[in-house]
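Just the one chain here, laid out as structure tokens, in the form predicted alone.
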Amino acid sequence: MNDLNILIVGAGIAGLTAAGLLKKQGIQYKIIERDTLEKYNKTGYMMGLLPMGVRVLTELNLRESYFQKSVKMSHYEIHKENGDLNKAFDMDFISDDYGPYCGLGRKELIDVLLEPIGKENISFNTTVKQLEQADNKVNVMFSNDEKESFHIVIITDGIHSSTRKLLWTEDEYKYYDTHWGGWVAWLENQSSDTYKEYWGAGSFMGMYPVKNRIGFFIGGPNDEIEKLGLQAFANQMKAEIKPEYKILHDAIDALKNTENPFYWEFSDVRTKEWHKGNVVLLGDAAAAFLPTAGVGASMAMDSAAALVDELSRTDAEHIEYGLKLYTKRQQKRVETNQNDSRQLGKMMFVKSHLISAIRDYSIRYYSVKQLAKNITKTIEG
């Protein structure tokens, strides 16, 4: 049995997956989430989740769990801002040689990675202090001011990480900011298998099955988004829309009468060095993902592998050595996916009419491989 102690500093998905695996592997682990029991997991947006993904699922024994959670999805369609279709792509080829590409929520698949940890192990309201590393272990302080070390230490607490700045300088990590963002609501007692993508001038919006109801989202740049406020800017993409796309009003209209909905702002983030002597970082904390790929869950899942595939074979003595190891198989592939999310919010987010015109003439000629050749790369390793 291996001999290290981790901690694993945030309950998300990357946190809960690597738990789950370093369970699987017998190796002891602690894992703390700045969340009280009572706010944990009430919410959560729509997700895609690759095959790759799936695979990690698999080796948990949640494959079942998931399946019935999810929704298989069997096509991608690109549309006019007026509601009208532009182009339509099978994905069954993704679902035939790989395996499922399907649809959730993301509190759905939180449930499912908690099933093997449970919520009575991960220690709700706590976060991370202070770190020091000596002695081939690092000193951990706690929010409450206990004190304990472990030898390794895995920073799992999302784009924004608290406890990255700890040990890292704003200088060692960049974001990168779409400056579009808009907003997050749900269509209830609603189905699909098809995801639906409307880009427009200035605008976007995307509906996203998952069991028994569709997100949706209506969002656009910032600056035009903060000036006119939701009302105004959710009815000017309304009168852009056909009348006989009822489903699109509906939406937009459940949208208006949401109260509060969540506002998300299209960032991303990189941090050069993922990890500094035993301390490491993991998902979001490490490399996050625009959601205009569909990738980031799956990437995140897929690291978490990596990363406990490599621990499950380091000993006590040669923990960097290891970590150096998980670095340098993962950080490229996710920042070459990272990369290709950036450039596909290229192509969605634009402003001019002309060149949406442009763009929205031009995709009719991609070919389903063509659009998402680098999806395939990314499942394929």
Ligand SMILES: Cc1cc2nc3c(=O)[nH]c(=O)nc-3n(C[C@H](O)[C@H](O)[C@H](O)COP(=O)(O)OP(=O)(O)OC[C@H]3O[C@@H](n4cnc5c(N)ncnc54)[C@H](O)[C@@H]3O)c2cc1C
Given for the second form:
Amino acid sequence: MNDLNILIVGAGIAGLTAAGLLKKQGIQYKIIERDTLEKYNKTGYMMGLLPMGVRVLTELNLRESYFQKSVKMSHYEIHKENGDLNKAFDMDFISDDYGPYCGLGRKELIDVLLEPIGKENISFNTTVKQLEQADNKVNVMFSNDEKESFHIVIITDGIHSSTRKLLWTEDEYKYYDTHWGGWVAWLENQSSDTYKEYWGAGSFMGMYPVKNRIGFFIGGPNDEIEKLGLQAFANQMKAEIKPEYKILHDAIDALKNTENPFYWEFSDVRTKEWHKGNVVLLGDAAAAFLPTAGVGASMAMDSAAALVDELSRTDAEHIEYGLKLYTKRQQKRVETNQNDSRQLGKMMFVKSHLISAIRDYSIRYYSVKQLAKNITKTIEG
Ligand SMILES: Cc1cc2nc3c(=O)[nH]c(=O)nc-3n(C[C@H](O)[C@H](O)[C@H](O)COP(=O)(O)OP(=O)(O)OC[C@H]3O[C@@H](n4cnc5c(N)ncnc54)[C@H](O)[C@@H]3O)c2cc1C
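Can you return the structure of this protein in the form predicted in complex with the ligand rather than the form predicted alone?
Okay, now the whole complex, with that chain kicking things off.
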């Protein structure tokens, strides 16, 4: 145990994972969150957690709780936009060789990660107004104008991090935009162990099971969505789908009937330097992911474990060195995975009918390991 005193900015997946691991190491921390308690953890979308993430839950003794709230995923299928199957992959090799691969809601994962911490120990409705580094400490001014000093500040406030802006200039991080986006819709009382995606020309749909329900992602190119609006865009997609694939029609109807559905722009971000002095970026604030590979949360947890591991060996006089070791361990590992999700994005988000027909044909000759080469390497260490 060391005598570090750490501030975590953002109680999302990376922030809570870091907090749980710091607590386990007996390192002192404070965690703040922009949302109010009433608003906190209301964002409902679905995610798949790869073994990189689940291994961290094992370290946190949260494995059983995670299994109770998730469903095992065994298959992945790519379909055409009319609903017909194009290629099926067996995913059991992940669970067999590396560790559990399950689907769950973001809300449920946050609930699991909160167990060792407790909501009462999060300062809600709080952000950072000012960060100033001096004498190997970070002086922080919070949104309520209170001031406090910490040895280290961990910024985990997500892809559009506003805390990052306090120390990083705009030319030090870069967004990568596919110019596609889409909405999330839910069908209740459904179960499946298969991820299904429908790669179209100018449209994308994904079906991602969690416990007792299925989350659907329905999207396309931003310009088309803006031009048509949700209802007309959804009707256009529905018209392409064969009537026998009733669940897809139901999902689109569910979206049309959802008030303010969750909308997600398909963009990511990459930051050149992950730490400045004693301030460090973690999770999406350091490098976010396109949805294409379903790996952002797993990598955020994997990075949190690497960061806390390095910090547990660091004393107050050598903080920058500890942060440098964390960056050396994680940045390349994360960015190569980010490359995979960008590559997959280029295959998935296609407007032209000709190119999508060539893609649909060639995809039949790919294995899942070839589709996500770097992610497979990361899982293998
Ligand atoms: C629709 C969708 C599907 C996804 N599917 C998958 C998947 O299948 N598999 C996967 O691994 N990943 C998936 N992801 C990505 C994954 O959700 C992210 O990579 C992950 O949430 C990153 O964690 P984070 O803690 O860095 O950021 P977040 O989880 O976004 O947490 C950021 C936290 O910071 C808070 N905050 C924001 N601003 C401030 C501020 N100024 N001060 C204090 N607090 C602040 C926010 O309220 C939030 O609580 C998906 C994402 C989306 C949107």
